[in-house]
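Only one chain is included here, represented as structure tokens and corresponding to the form predicted alone.
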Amino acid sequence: MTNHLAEKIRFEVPSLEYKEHTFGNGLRLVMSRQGNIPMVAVNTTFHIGSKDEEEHMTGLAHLFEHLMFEGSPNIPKGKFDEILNQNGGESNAYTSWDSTSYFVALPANHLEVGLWLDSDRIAGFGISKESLEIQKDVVLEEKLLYVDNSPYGTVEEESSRRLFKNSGYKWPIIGNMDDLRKVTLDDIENFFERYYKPNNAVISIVGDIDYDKTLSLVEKYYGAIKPGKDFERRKFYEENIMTEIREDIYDNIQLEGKFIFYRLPEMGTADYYAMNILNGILSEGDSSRFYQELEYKNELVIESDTNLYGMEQTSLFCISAIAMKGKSIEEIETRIDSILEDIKNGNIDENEITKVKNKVETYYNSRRQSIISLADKFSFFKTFYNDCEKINFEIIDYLQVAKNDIIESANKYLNKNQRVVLNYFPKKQHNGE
């Protein structure tokens, strides 16, 4: 903490204030007064993501993202957003491998309305069979639109089942559609009773608030909700990938694509932060390695990217490249491997690292301007680290990354025998047309 404090002083960003409270039913509350504008954001995060589902009953976490707007014990179907909009508010939600988060944002003087709406969703099970069938159809359409009929839309599904063999990370967040079709109202209620309980949730409230009044309102609307039964989370277990896994996939696409995946340690580790900086060196901006070598100098791809997905029990480093028509994806892979080997051999300029760190600082500051982003971040840190102070110090974990950290991490994880490679080809090539 001493080193972090010294870096924090150098970074000269004022700490965000916050207060925490845990209720008798296990609900954890984080409040942060940010009074620039008379608005407030409420983020409710449940520690349940797709990886926590049972095999052959996948997709329930994502399905609940839809169902939680469909009605609750005291709020009829379709009225949640209507009431919220009448009070100047908005709402949204997202599902990840590890959690499901909901937020409402509205004028500060209507906070009580937002808390009433949000709390009623976990006060009791209020989902009807009709709502369930409607939202199952919505998810099926979503799968058709964004996966089945989208170029390279199956990449998540195809890569996950090759990267993971034992854990819940082996199926996509949206789930298996055969599983979804079979889901009953009893299945949904059992899932709700297990995971959508105050002792499995964090609520973060950020904006123009009074701490004592806000605490009293949360006690009023959430305090009497009964906790759920304790449950044991599935332990993560995966064998290391020891031999490169390659697959050719023929899809409804026009241009060939190359997708390469490496497994990394879980988010929050030193290697995770080092790989984040490397991610920026490789693909952020026109001066990045991939843009310069694959697009600008050699005109091999129409687009290329790297992404690091931080997860609770592992992480993924992903490389993607869409070939220009007539260009060889074998040559693209050779160039990619050459770039990675150059990094692993220590050929990194300090200016490259500085540029990425400057972008991290800019992003960090911009996120602090949004009460919705701050509420989401507070819930995230409380859920996964039980440490809200990371909102003030995590930036230092990025800024402290040194050149040697990047080189060591790259050599540990970015090796050919540790990866999955997917080659995407147009179907007509497969059909010999």
The other form holds:
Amino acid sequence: MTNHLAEKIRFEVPSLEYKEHTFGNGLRLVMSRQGNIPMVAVNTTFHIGSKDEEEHMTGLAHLFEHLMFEGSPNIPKGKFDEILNQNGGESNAYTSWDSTSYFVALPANHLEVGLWLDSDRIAGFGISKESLEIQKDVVLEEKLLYVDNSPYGTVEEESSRRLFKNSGYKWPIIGNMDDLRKVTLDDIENFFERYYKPNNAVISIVGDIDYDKTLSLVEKYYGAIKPGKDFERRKFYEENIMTEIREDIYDNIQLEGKFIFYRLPEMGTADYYAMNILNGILSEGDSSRFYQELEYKNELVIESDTNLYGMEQTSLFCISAIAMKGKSIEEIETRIDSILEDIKNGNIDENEITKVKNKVETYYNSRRQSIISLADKFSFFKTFYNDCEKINFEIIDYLQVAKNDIIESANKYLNKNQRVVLNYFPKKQHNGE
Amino acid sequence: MENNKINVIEQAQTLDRSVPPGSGKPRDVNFPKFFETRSDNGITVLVIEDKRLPLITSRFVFKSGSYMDYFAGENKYGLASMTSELLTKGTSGRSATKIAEETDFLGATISSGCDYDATYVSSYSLKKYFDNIFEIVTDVILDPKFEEEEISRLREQRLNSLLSMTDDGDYLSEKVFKKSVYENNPYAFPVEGNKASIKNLNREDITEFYRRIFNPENLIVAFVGDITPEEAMNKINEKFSGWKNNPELETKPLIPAHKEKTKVYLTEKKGAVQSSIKTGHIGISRGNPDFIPVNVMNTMLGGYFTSRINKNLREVNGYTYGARSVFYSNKFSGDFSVMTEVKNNITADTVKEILKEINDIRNDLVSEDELQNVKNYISGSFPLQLETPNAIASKVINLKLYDLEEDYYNTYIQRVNRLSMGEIRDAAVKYLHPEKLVISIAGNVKEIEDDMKVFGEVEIVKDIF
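Structure of the form predicted together with its partner chain, given the form predicted alone:
Below, the chain from earlier opens the complete complex, with every other chain and molecule after it.
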């Protein structure tokens, strides 16, 4: 830790203060006092995501994100947000492969109302058949909006089912719509009984709070909720991809697109951080390799990007490029491959690494400005690492990445035979249409 | 905290969940103080000091945006936007790549762009690198080169982006909506330009536009973060004191007219499985004295999750993932619109429900509870808009850009809370016109055309770009 501290001082990142508590029913609480504005954010994260679903009953984790606002034993349908708004608050939620997070943000003097609302939906099951049917329709529209009616909208589902063969990462987070249509209220209640329990949750409260009062309020509203039975999380098992998988896909688009995916180790590993720095070198800012090579010098693309998606049991490295009209996506792929080969051959300037680390430092200083995102971060670190101290020290994991780590990771993971390549083409025009 | 379990059992017996808890005393919220002055050559300088984090943002806001495109010559749309983007693409002393490399190396960002009413350049960096980044920002503002090579690169990029955006139903319905509502007004034309106008722009247009718009008297600079007013003024004097004003591009407020009656515009989006609906009409300018009542009324109609329109279309009918309404206000005019995306076969039903909600809020007084709810929501969540120094800066810049009263944000919550049910209905009657709508829909024209005829004359939009 002493080394870490020395490193941290060099980079001048101030520590965030917080306190933790674990209740008898297994619920874990994180509190952080940030008195900037008289507001408080409450984030409740359940360690259940789309990859934990059963095959043939996919989409439940995300459907819950909708249903949890639809009524609980003491709060009738439609009242959750209404009561919250009456108290000057707002809410939202999101679902990932690995967890589902809910938050409310409201004036600090109404914290107890927020906890009452949030806890009632875990204390008992209160979702009606009517709510279920309406929210299925809403999710079907959500899927049409973001997938079917959206250009390149099918990339997630087309890549996932080729990247994974066994694990729950092979279906999209929103699920398969055929599964969703069949879901019954019994399925919903079983899922609730299994996963929506205090021992599977982390609650993070950030804002203008008093630690002792907040602890006793959380105890009052959540402390008596019975824990659920322990369950076994499915083990991740996937064979390595040994031969490149390529697919041509026809979509309602004007410009051709190239999407390349590589599997990586799960988030938190040393290789994961090394790949994060590489991700910055490749696509962060207009001086990055992708911007310079693909967009600026050769004018091949209207946009290009690389992204690293951290996951609990694996991770993904994704490359995307949308071609300028008339440019060949095969030429784009060749250019991308030569950028990657260059990295694998060790051609990285130390300045490129420092640059990305400087960006990380700026980011670490910016992150404490929003109570909603801080609460989310605390829940994230507690859920996946059981270690909130990472909020202050994860920066070290990034900063200690050395040039060799990047080169080794690139050689280990960014190989042609281990990847999935999707080529997106405009749908052919049929005569008479 | 060792004997949690004992506490838990006691709590279980005493807690009555059916009773909503009370609330403590609210803490007062005041709009933060800021420093304001004017330089000798007319630059408005604002400082929002906040020492809690070692970060500084500088925001340069020129009080002219795409509205000016209209006055710059025949078919020059996209000019303000292209000019602002080209600023960071090279100066006499730095190439585009050098600007990017220097900025990125400092872990900083410089961005530039525009909307209808303003053109901006911003920097964001750690305090320790501020001198360096300010030097670069100053360079791109005072000495941009606008090289032909950079112009043609950006032109090609823009033409391809415009092409790609036609894949997006919401983009299509939005563009047709603006064009149909504003007709020949400057606000009718897209900030990003269109295919013909982008091809029509040349280097002379850009340098002339730059010369006429980028002037000290036309500039607001806001410094935000770990910087004192004295440090800020020193920076301005050091870099900008010799900067002279040029004659401003001549412009005038042009006020668009309402449609005589409702009309439907349908645009084909290839392979659409949903209709992107955008319907509305002329709205209000930012300086309209009824701005606050109109926006509170709109919040109830479609401005937040529990609004009437979202409740109806999403929570009761399950027609859509989300629906909202907005009064979008610019300096000289604005528009009102309701937006949503629904399956092809319920497009007409959805428009009917939107019309019903617009009519209801005009015809019937809202209930006291509903009004109180929205007041609580707006005043309760207002501090979230003051959470970061940059969010505060946006508000302070708005005060200057739109000539709002000095105490606008200090009295905002009081003015919201004073509104009566009658004033809400008055705002609805005066500013909502369900008989003069533009109904713009991008989707599968064949499937929806017949159903839409009940609302008015239907025009199939062939070529909008």
